[in-house]
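To begin, one chain is listed below as structure tokens, in the form predicted on its own.
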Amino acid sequence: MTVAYAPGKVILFGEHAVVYGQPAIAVPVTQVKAKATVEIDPGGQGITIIAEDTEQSYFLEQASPDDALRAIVVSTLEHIGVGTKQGLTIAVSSTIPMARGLGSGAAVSTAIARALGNHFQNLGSVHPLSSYVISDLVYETEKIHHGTPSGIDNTVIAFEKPVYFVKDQKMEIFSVKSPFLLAIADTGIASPTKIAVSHVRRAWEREREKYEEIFDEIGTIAEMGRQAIEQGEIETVGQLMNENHRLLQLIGVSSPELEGLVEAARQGGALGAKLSGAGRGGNIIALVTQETRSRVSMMLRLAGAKEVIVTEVV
């Protein structure tokens, strides 16, 4: 049996604007993970997929073409060059909350691709799959989840490093001079990326000049955020988070629940706080220190957060 994992992620700067060619920064969240196992089924006539979290089990050949698990299995096997006529059982599970902006879909796909690559490498069939290849395979699957994905989820999760990303132009892993802490607070409200992205697109089509000006400002913040992280200017990172959140409010992707958590984090002493991901639900992130992490976490829970994760960005 071969086992592989993939972390979650949060977008630190640039969500939504990244779809329109602006830079974004995302970081891995290692406290939550997707897990995939690949096991040979000696008597099997095909591939069985087991989604443990939803208690589903089905044959690959019976799955719908728009089934994301089927898609990543098929594309990975095609890339490896072994085909789908395998006697395999592929099981997946995840501790990453779904539809909360933490990259659950990309993480599950990454874990599956990584597990399949490692499985056939162990059999001597193929060379290892690079993080670049896995990212590209997962990106194609992300189209099922998101319609027009930016590509940032698959990139940061496949590489498991902080990433500066511009769609169709560049992906750069960059250094963090001074590690910092993010508190991630879950509203408990699902936030399907595909829906939020399509709503913003319709608004952009109606008022292109207004929205492109906002996207430009968000892009500038992402550039300044990278510089601040590379120089260890953590207080500046917090200020930029607050400004990024203000701009996300302007494009209509916040919500009363998100606003309540952002305000609670700031009252608790966070250096900055913003929604993260598609918005209208999902998570907020708050920049905290060792001294403020407990108080901010408490304030977030009192404000209604269903879960609070503190992760270190290094």
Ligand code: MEV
Second form
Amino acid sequence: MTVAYAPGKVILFGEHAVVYGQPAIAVPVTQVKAKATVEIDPGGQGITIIAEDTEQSYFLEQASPDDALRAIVVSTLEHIGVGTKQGLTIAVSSTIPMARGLGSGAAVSTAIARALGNHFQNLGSVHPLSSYVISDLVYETEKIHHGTPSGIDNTVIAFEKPVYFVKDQKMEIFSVKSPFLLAIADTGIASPTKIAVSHVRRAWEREREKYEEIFDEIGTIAEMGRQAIEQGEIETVGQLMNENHRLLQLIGVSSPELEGLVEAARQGGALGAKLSGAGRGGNIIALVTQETRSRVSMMLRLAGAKEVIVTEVV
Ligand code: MEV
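Given the form predicted on its own above, what does the protein look like in the form predicted in complex with the named molecule?
To see the whole picture, the full complex is given below, headed by that same chain.
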């Protein structure tokens, strides 16, 4: 049996604006993960997919073409150069909450592509799949979930490192001079990325000039955020998070629940706080220190957070 994992992610700076060509920064979150296992099914003629969290099991051949699990299995096997007439059982599970901006879909697809790559490599038939290849394969399946994804989720999850990302142009892994802590707090409200992204698109179509100015400002914040992280200027990172949140409010992707959590984090002493990901639900992130992490986490819980994870960005 071959097992592979993939982490969750949060966007530190630049969500939404990244869809329109601005830079963004995302980091992996290793406390939550997706897992995929691949096992040979002796005598089997086809592929069985088991989604353990929903207790579903089905044959690949019978899955609909827009089934995301089917899509990543088929494209990965095509890339490897083997067909789907394999006796295999592929099981997936995930501790990443779905539709909360933590990249659950991309992580499940990444774990599957990795597990299949490792499985066929162990059989001696192919070279390992690189993170670039896995990221590209996952990007194609992300289109099924998200319509017009920028590609940042699959990139940060496949590389498992802080990334600076510009759609269709570049991806750079950058260094974090002084590791820092992020509290990630969940509103408990599912918010599919596709819906939030299409809402922003409609607003942009109505008021292009206004929206593009805001996207430009967000892009500048992402640039400055990268510099601040590379130079270890943590307080500046916090201020930029606050500023980025204000601009996300202006494009209409915040919500009363997100506002409540951002406010609670700031009152608890966070150096900065913002919504993260598509917004309208999902998570906020707050920049905390060893001294403030417990107080901020407590304030977030009191303000209604369903879950609080503290992760270190290194
Ligand atoms: C989703 O994690 C981030 C968005 O910017 C969408 C995308 O980049 O595809 C909202």
